[in-house]
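As structure tokens, one chain now follows by itself in the form predicted on its own.
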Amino acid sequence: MASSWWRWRRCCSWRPAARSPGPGSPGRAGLSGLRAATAAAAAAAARAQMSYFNLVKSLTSAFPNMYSISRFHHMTPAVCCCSKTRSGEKYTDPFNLGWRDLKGLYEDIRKELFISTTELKEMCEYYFDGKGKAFRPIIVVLMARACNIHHNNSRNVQASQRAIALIAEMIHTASLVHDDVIDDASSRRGKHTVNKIWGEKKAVLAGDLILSAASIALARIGNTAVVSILTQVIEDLVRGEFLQLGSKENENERFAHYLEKTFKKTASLIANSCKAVSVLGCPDPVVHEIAYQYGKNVGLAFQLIDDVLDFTSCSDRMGKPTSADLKLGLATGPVLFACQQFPEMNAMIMRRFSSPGDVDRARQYVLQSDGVQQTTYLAQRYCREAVREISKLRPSPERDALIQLSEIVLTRDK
């Protein structure tokens, strides 16, 4: 792919980006080279709308009813305008509206990993210390409320459809559990990990435990289909991880197999998760599919904001290092995006950052281009596209503080 790179605008106008010196690189040409400037330019432009095509043919062939980004070529400028509510209600925040049917998560949680053996059950207690932001949850459970209400105009949430919050959150922290071993991470939450608390071995069996635990639960709520729709969500965390382990050489397809990882590793929990509790509160496959597609592309832009903030922000308010990404060898999208302007960044990718002085000078060029706009703007475009779908149910405070969440996503700093 040619080194330009046509890209979002705020008005979503595209043009060729200007290639920014490199740490080490000399200045600008002097103004004797003008017309040859000019001419190269030209030339890189008519290049870089044909690898753009090329690119926007490679995601929709491979991922057709997943990511589409021919769709962003027209759009109006990437603003989350969901300050205000539209039911007409007065507002409330999205994570006070929604613990009203989460007290006593943790807890509740606690119960269903009811073990015995005090060192297996203080590490499979040791994330629901409730000092987690309970996300997934809080969608969960507001999407349950959203269906309900559009579907009969019931204000309640039904106890299977509060179970799902609980697995939810359980899949999630056991993921996180096997991802620490995977990553040989010594930190998360502000805390060490299990694994550096009690060893890989123990870590990996605590993780085994609570997603049993997890699977348990779900199989009480006693539909099939739902227990179908969140055993997938399982499947998808063990591809997603097989996807990150490896890397493509092909620009075109690495950045489809950045977003594919993403949507397994991430966005697949939190779309599923919803769909299930529309399934056990409403028949209509419409909003079966409204609730999916709303927590896929919430769940996108989530994953795409933490690889931003893995470039600017602190350790401390993460609560787990920065540039962890690179150093585990990982190419995410600000490093796909600044690979266009940084070509020189390809070897770096291929060889997973792994000779000495290569995080830093990816960070470098990381910070230098405008890889952390662009997959910021590309979150932005999942979020708009969350917005326009849970927009499609009837009004509600719920529907309102799932598209005040939206917001929520692009705008958080750890």
Contents of the next structure:
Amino acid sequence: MASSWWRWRRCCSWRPAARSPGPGSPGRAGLSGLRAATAAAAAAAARAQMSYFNLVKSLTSAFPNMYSISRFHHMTPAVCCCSKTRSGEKYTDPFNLGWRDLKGLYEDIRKELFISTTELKEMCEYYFDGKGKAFRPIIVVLMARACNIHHNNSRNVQASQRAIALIAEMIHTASLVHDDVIDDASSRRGKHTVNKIWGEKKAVLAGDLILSAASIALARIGNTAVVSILTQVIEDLVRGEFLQLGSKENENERFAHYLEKTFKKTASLIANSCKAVSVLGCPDPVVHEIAYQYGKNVGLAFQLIDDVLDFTSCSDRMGKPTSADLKLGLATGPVLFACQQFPEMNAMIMRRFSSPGDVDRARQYVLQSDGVQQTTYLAQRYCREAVREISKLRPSPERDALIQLSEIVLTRDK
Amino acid sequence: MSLRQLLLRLPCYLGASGPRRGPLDTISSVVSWRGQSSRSPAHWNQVVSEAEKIVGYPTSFMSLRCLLSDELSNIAMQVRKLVGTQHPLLTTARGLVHDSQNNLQLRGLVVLLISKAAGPSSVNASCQSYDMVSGIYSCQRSLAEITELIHTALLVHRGIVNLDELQSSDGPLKDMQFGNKIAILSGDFLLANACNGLALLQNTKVVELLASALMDLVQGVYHENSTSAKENHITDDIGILTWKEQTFLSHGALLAKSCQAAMELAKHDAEVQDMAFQYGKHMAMSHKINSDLQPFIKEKTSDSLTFNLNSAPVVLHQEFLGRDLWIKQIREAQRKGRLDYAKLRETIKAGKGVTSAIDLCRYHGNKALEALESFPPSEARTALENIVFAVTRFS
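Right, the form predicted on its own is done, so what does the form predicted together with its partner chain look like?
Up next: the whole complex, starting with the chain shown before.
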């Protein structure tokens, strides 16, 4: 566990000096000043063996405006400008681009759920109604095309790659159904959860059924490497839930624990689905790794922003109640960062916000602190890493769409 | 801590009481089974222990072995918190540890036996590189464990409780919620291990077979839940054909498809695979019918012993009688809204349900034996035959 955190820390280390200076970026002098300062701070941190936590704190206190979202949004393209960002083709909305291949996604998923019993079928199809974000399938098909084009300029998506999109969405949904029973959740995507309508017993069975249907579809692709890659996800999802059951006392351990849980519960599915389509489309292991890293970093950023939105958004937008994590006793990114400023939160974290009034107090602390900004900043770092990786592929509309998608992850509000 | 030490401690964790058989004890003396009386535990144990010798090791606790990772201390600890509550998971966990007849790790044993009985494929020599111990490939052993994992996972998931049906006698809501949580996670953990095991077999046909077996099993469990007796003790009118379909899903599919998968792993042809499937299916069916018959054929039964109103003898009895007469009989057996099981049992025994259930059990037993005929004679095949004899003997 610790090793993955340290590995992450190394790959997200400060290397602004390595980037070419962005043209026309606001505050150019500020940028070089930032580079110098961060390089110095990074060196100091390495010497002092500071935890990532403290590094972020020291940097963000030195540059109070550098982590605001809008600022970085302008700066990001400039900083990441590599020589081949523009492919010359018209830049379209990534969701539209992805949906061209995903027409009939939900109908096809429903076909995989060949169940004779009406009620059971209804339960399993409940979330495949076309109202989800379909974020994961979109990434999968865009990645498939990007890899295919990179490999041999093929503009087709193989049937097996499209199947991965379905399978990813099915695995995701199966885990949601179980998670809702575990969390005793009453609403999701703006409607009642399966467990509230049909009861817990049947909800658990529905989740198992969707998982089995996904496994059958996976086996039918006929590729043992792909089977291995995606079964890893199933294990990670369960281990992620177990991680959530336990808690750590040491502050630094807590953060590493949180990141590991975030990887297992969210990023692993995206990372491994991307890797799976790249394996199907291209024999080069370098490409597989690029796909995996893109998926992993976008996945981590996605969940971090999700955790932020739990504090900043209101329930109507989200389709599910907010402060949900606090009510479940979970200390997410904003809380962990806020705890640095308000050590009195430690006691609340340890008792998982179980005392009356804890949830509201914790929420107040978070909103008063810079926990939200810090978490967002961390998400931005992950997105930058994702873009850096995906930019190594041959230019294409799909590759650009994936770049744009990582930015959308940061700026979404639901 | 060794496996043995850990498993010996588990009953204490689970707050178990009452007589326990040591999990790793085997019966030392081997007496010809034909001399034994019908369904005494000693007889069944004997068949099983002989079979275990043939495959090379005791197969109890196959599925629990996977829990011996760092998660075990977590799961065991969590399950411990349920001691004193009414959550079904506790009963399931105890049943897994105590070597009771119903929770015998039969499936795994049968998969191993049939792997050995089929031997290496005569046609396809590509398995030469696989390692074989006691006549069974290591991939087939792995498959046997995976089968048990899937079975146990659903056993655990069956024990989830509907929170809005709780009564005050069930205890605090908090306990039930927690129990549900641990049950879901444990079941998912077992399934995840099963999936990983399947991936390691590097054979997508086998993955497809077992995944479809899981799908069947889930649907079977769903039917069990749905057709269980409602408040007025009247079950759905399903008829024996539907009963067979549903029982195949809940009890037959897993064993049948695992046996077939074991053949696929050794690269046997379609005919051999089909015979293995048929054995698995019919053996599982007769085992289930046998289990359903127990409340009706035991000589001494306590008055409070209940039975499942969707079991084979009852469904057959209902079919002979017709729906209306059956409902009348249930009403007559009710006293102040409670069902007098002893009275209903006598009523059923007086009818044709029990005898036709015995016939059905033997029918499936014979089909299983027929399927075995295509396998060459061997110790393993004899053990499989003995298992069939054991479940079809009622005298």
